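Given next, in structure tokens, is a single chain: the form predicted alone.
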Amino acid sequence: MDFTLIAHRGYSSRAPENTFFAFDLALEEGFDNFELDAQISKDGHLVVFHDDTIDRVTNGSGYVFDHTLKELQALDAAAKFKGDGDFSGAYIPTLHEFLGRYAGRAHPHLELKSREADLPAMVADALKTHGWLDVAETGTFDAPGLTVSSFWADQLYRSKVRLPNVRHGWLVNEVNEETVAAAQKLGFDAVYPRAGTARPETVSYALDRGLSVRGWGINDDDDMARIYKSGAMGTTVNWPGEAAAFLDSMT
């Protein structure tokens, strides 16, 4: 069974999330699919960052959208990381930096994190600028390749209209008849349920209707086993190396 492990915010259990340390480590360890988050700074730059606020990860405080790019990139993006290693110089990258660095080498699963209506268009322009649309129609998890995702159906729809040939996956709490129908109506290519809600019958229902399925929200081995046994095609996970060893032990 093919099952792809997607390094969540890079190899984020072993390096500071959404930094080049984490993404580079994922590639070095053989995980060329990784997830990242995009939102907009106060002065209109696309930055790779997950939370609404900078408090949990950095040595700063406040909302991302209240800080300029210069202010954000002056922060220590490894300030709150509890793992081992020297991560001196870790900073919040721009999306343009990310796309230039990994062009031709990876399959980013790019999540539209924030709600600004301009975000999908700005991301689409960045992808075009860096040539990522050239790999948009490769296989579901091929690298190089490209996927856009979001929890926000309106954001994902705005993106799909602009990038019709790019794979778009809707992050949902669970797959059911309603979410599958909505995904099909909006023209999405995939539905991504929380791993703890995945069931073989609902995953099969989505797959039978032409949608690809992968999981998110892996907290432990039970979640990993559940999403794997559900028939999904992969999942994001903070600890992809350990997850690969766990799946090997199951087969």
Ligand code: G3P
Second form
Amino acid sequence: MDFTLIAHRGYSSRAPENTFFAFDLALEEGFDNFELDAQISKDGHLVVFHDDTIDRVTNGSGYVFDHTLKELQALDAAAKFKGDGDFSGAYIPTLHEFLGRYAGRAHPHLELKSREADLPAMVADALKTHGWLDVAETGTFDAPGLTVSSFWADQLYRSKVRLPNVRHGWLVNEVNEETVAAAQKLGFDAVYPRAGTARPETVSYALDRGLSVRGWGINDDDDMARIYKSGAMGTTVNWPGEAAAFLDSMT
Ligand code: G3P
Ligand code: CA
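Please could you give me the other form, the form predicted together with the named molecule, since above is the form predicted alone?
In what comes next, the whole complex appears, and the chain from above leads the way.
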């Protein structure tokens, strides 16, 4: 199947999101493309975490940027996980830990989550330190490999300027003439529509202009069918194994 399923925040339907339990499970189940979120702690460390606050996921409360790395890593990152399994010891990884652990054996889709202007430079330095730029190029989903993404065009631009050989994809609600033109102007390699908005005409419009396309925001099988039929090259999804079975059943 020429369509890549990217385990969203790791295999996050079966293990606590953005933890090594979720990323390891994705790899074990054969999904070497996985998505993660990066932001900055109070004391200037890169951490792998999605929300701007810690309340939904952990046993703590407040903003990520109001907590030091030590405070963040003392939290239980499985505290609110509703699925089955023993996730004792789950914690918020640093980006450095993540990049060291999966070097040479995965294709991370690294989302620049927060708006601090120094986040792209810090992430670029971390990628260099761990040798990820040696496996980066702008075209494929191969592992090892690397993609950087963001909803924030300014963050993505700062990163693309530093890492011209790395594929950069802009997360947008919808691919259309406007978002394609802006992506081209800013030198991005890809546009990533919310799956529920994807249509064959808009996806081919972007592809014809040299941008690659994959989806995000899969809530159900209808979203999965829609993004698959749109001609996009893949999507993030919280349940990649089940999604693979669903796509097999469709074809
Ligand atoms: O693939 C991008 C996707 O992760 C965007 O959604 O909410 O996880 O940042 P979110
Ligand atoms: Ca994300």
